[in-house]
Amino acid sequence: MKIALIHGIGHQGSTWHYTDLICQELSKLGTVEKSEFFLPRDMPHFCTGCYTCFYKGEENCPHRESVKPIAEAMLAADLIVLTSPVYGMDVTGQMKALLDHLCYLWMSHRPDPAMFRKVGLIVSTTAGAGLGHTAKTMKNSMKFWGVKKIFVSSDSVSAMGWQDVPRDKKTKIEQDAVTTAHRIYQSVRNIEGVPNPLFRSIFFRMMVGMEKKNDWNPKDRIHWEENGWLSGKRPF
């Protein structure tokens, strides 16, 4: 199994340990090949809102040198993992910056056909509140990329660091890691048998109608035409 891990922070805190437990369990089920990125080290730029990726193509993004390796690892992976602790009731600033850079992959622009066969995992922890909103921010990007199956593992650890997490809380997280790893493994192995998400089917159909009328962004329109999606072909 190929895994692309993108961490929204550089240090190995509770969120990293939670993720690592899941990866350890996955490695017990089969061979795991990881591509791991830490933000902001591996993508230090904020999106400038220049629209270059939308109108001229992602290869022209001024920050392409940093974004490209992450995007390529995601497209090559069976499992995409996004992780972020809660910062101000949401993801870290650098995770949000990366998600902004990857909006060209949304179904409302130029979704990659490979994304429709991916499994996703969201991992988040907090000392207090904000888990739901934080996980939703990352999950929304995966949904609009077209990811087929998305798992969420999150917990309020009631501690500032992993070393201070209560033993009963760690036990709960360890148990969740085992369960989640097995569910991910089965989904990756049987990706064809995973039901198509209703949201994806409906939104894709809406975008077909939009792209047929698209006279404002030739780059997007050509992408949909070349994939045959405006002529009845579907990527799922």
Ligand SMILES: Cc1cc2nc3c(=O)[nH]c(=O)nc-3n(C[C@H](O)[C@H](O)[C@H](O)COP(=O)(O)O)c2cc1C
Second form
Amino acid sequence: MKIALIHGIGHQGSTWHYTDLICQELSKLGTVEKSEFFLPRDMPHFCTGCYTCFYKGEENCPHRESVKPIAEAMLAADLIVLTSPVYGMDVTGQMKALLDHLCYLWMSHRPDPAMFRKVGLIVSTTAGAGLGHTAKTMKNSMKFWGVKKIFVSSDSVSAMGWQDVPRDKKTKIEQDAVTTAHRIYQSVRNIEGVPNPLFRSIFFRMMVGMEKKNDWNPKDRIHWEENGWLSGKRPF
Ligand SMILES: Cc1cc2nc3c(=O)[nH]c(=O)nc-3n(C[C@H](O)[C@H](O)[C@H](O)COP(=O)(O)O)c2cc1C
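Let's see the other form, the form predicted in complex with the named molecule, since the form predicted alone is already up.
What follows is the whole complex; the chain from before opens it.
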């Protein structure tokens, strides 16, 4: 299984350890090949709002050099993992900065057909609050990229670092890692059998209607035309 791991923080704290436990369980089930990125080290830029990705193509983004390896690893992976600790009840700024750079992949612009067969995993930890909102920020991007099945593993660890996480909490996380790894493994092995998410089917159909009328962004429209999606072809 190919895994693209994108960490919204540079250190190996509670969120990283949680994620690593899941990866360890996955590697007991089969061969695992990881591409791992840490933010902001591997993508240190903020989106400048130049709209170049939308109108001229993502290859012209001023930060493409940093974004490209991450986007390529995601598109080559069976499993995409986004992780972030809760900062101010949401993802870290550096995770949000990456997600901003990947908006061109949203179904409202130029979704990559490869995304429709991906499994996603969101991992987050918090000292006490904000897990739902934080997971939702990362899940929204995956949903709008068209990821087929998305898992969420998150926990309130009552600690500022992994070394301070109480033993009973670590046991709970270890148990979740086993369960989640098995579910991910089954989904990746049988991605065809995973039901199409209703939201994706509805949103995709809505976008077909929008793109047929699209006279504001030829780059997006051509993408939809070239994939045959405006003449009845369906990617899922
Ligand atoms: C800048 C900053 C903001 C934080 N904001 C919150 C917060 O809003 N709510 C909360 O319960 N914990 C908050 N925390 C605590 C972390 O979410 C928590 O310790 C988390 O498990 C750290 O994960 P890590 O070890 O992977 O970095 C914050 C920590 C930092 C450094």
